[in-house]
Amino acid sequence: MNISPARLASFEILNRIEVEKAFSSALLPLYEEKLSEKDRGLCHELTLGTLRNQILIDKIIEQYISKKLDREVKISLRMGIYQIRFLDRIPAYSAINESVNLVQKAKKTSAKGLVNAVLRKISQKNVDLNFVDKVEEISIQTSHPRWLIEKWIADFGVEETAKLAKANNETPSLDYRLTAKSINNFENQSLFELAKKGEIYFQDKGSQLVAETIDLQPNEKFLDVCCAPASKLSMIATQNQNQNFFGGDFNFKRLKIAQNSCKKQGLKNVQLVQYDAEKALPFQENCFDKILVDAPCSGTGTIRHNPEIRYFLEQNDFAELSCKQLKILSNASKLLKKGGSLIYSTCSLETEENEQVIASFLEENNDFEIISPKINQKFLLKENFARTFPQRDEMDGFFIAVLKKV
């Protein structure tokens, strides 16, 4: 029974995402590190491609199978259909054979004939799908839950929602920045090798944009309240290596990842603390000049990098998250000096986590005012907030608000 290392790794990743609600962005590097460069590319494509098209693929499966399938059988079918329908360079017989072998390896031998028969039928003809309305068409064709499409239509309109959902399934560019360890000569080194050495750091342009809005002056004290995995904190520290920086987070494991990332990038000016930001923070009041609250959020702006997010979310998550975000923002505000800036950001597209959080905060804190972020005018909104959108800006969706303590 031969199964390519790439398909086996992808199968295991997809299974863990389903069982553990783990994130592909965390699992892929762990598995790909052990693969050859060729297998690494196929594993990446299979995993993210299957996730990005999961609802559409499941709809196709429903045309042939009405009964409930075991998880491992459904995942092998999803992978097989993705290869047959979306990857022209892979022969159908190869996709079918390896999907059958995956089922056998998962000890679901009784399903081998079913998987083989269904995939053969799908490889021989296209499946015509019918939709009850435009919302269902967008939902299935772009593999986003219907309730989320309905919400975005209410917020952004049908046309923008269709563009957004489509953009979420496009492979994003591989954005990176230099680190404190960077050297001038990158000749004959792959990006993967440079990242392993800590000379570059992979970071979406939207995330970099948030860090770029923080303009530190000499001797100013800075805190990143929810810093892990230190993407923005390490970028700011790299640009200001003569100053000391503070960051903290609730999860010790994530904080350790942040610490290792800073060390790998050659940073010695970052101090990290573990705490619960929903409670009083372990710093003196009025001691920081600038504070970043990159709040825990739904992550709907990063679906193109983390396609599984759309399947993890539930409709009441946004309200629950907004309560958490407001608590963290309020706690952080107590640490800010008069005249200082409190930068609030999320990688969410939802107004509940963004504009509404700021409105609630200002109702309770009349010693703060909104000021315009230092950012390209095209990202600014009339309320002096800033937003990026995947379908418009070819970067992840971020929200930025800057609050000055007066």
Ligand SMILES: C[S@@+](CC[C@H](N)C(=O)[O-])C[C@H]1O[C@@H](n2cnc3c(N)ncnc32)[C@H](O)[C@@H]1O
The other form holds:
Amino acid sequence: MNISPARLASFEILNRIEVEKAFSSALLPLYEEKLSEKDRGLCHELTLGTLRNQILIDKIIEQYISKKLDREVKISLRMGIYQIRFLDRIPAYSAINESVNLVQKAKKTSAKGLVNAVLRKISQKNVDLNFVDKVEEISIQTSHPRWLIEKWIADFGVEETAKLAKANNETPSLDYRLTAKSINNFENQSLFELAKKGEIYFQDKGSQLVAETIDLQPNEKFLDVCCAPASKLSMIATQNQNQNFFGGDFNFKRLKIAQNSCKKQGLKNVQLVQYDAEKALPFQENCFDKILVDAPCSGTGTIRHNPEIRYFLEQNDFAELSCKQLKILSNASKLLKKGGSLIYSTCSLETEENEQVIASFLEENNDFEIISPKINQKFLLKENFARTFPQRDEMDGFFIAVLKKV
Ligand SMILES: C[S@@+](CC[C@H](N)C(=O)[O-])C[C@H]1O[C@@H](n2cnc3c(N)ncnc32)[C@H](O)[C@@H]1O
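Can you now output the form predicted together with the named molecule? The one shown was the form predicted on its own.
Below is the entire complex, every chain and molecule, led by the chain shown above.
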């Protein structure tokens, strides 16, 4: 039975994403480090491409099969269709044979004939899809759940939502920044080699923008309340290597990653602590000049990097998240000195997690006022918040609010 290592890895990753609700960005590096460079590229493409087109692919499958399919059969069909419909360098027979072999490897032998027949038909004829309305068309063509498209249309309008959903399926640029270890001579080294050595750090431009707005002055005391894996904290610490920095997080595993990352980047000025920021924080009140609350959120601004987020989310998640965000923000605010700034950011596009959290916070805390973040004018909203959008700014979608304690 012939299955390429790239397809087998991708098949296992896609199954784990569905069963464990795991993230592709966490699984891909684990599998890819064991693959050759060529297989790594194919595994990456197959996994992310299949995820980015999942609803569209399932709609194509529905034209041929009406019964419920076992997960492994469905995933091997999805992978086969992605290769046939979206990749032009893979011969159809190879996509079909390998999908059939994946089904056999998963011990779903009775489905081999079905997978073979459906993929053959799809390779011979284009399927015409019909849509009941514009919302369904955007939802299926861009593979986003209908409820999410409806929600975005209510917030951003039809045209902008169509652009956003399309941009979410594009491969983002590989953004990176220098580290404390960076040397100036990068010649003849690949970005991956440099990242492995800690001389550069891969970080989306949107995330870098949040860190840039912190604008720390000499001797100002700074805390990053939800810091792991320390992308923003390590960037701020790199720019201010004579100062000490504090960061904390709930998740021990993520804190370990943050610690290793700071070390790899050559930073000695970052102290990390584990806590639950929904409860009282282990610092004195009124002791920090600047505090970043980069809150846990739905991540709808990062779908380009994490395509599976759209399938994990449910409509009522936002209310739960906004309660958590408000609690963390309120707790953090107590640690801030008078005159200090509380920076609230998320990588969510949803008003419930952004504007509404700030409005609720200000209702309970009249000693805070909104001030404008130090950021390029083009990102500023009229309420003095800042927002970035994947379809407009070619970076992840972030929200930033700066609250001054008066
Ligand atoms: C958006 S991520 C932070 C990303 C980080 N600031 C960076 O730039 O690398 C949100 C973080 O909040 C943490 N978190 C979730 N609930 C928390 C809680 N109750 N207390 C503290 N941290 C929490 C998560 O573990 C996660 O690491």
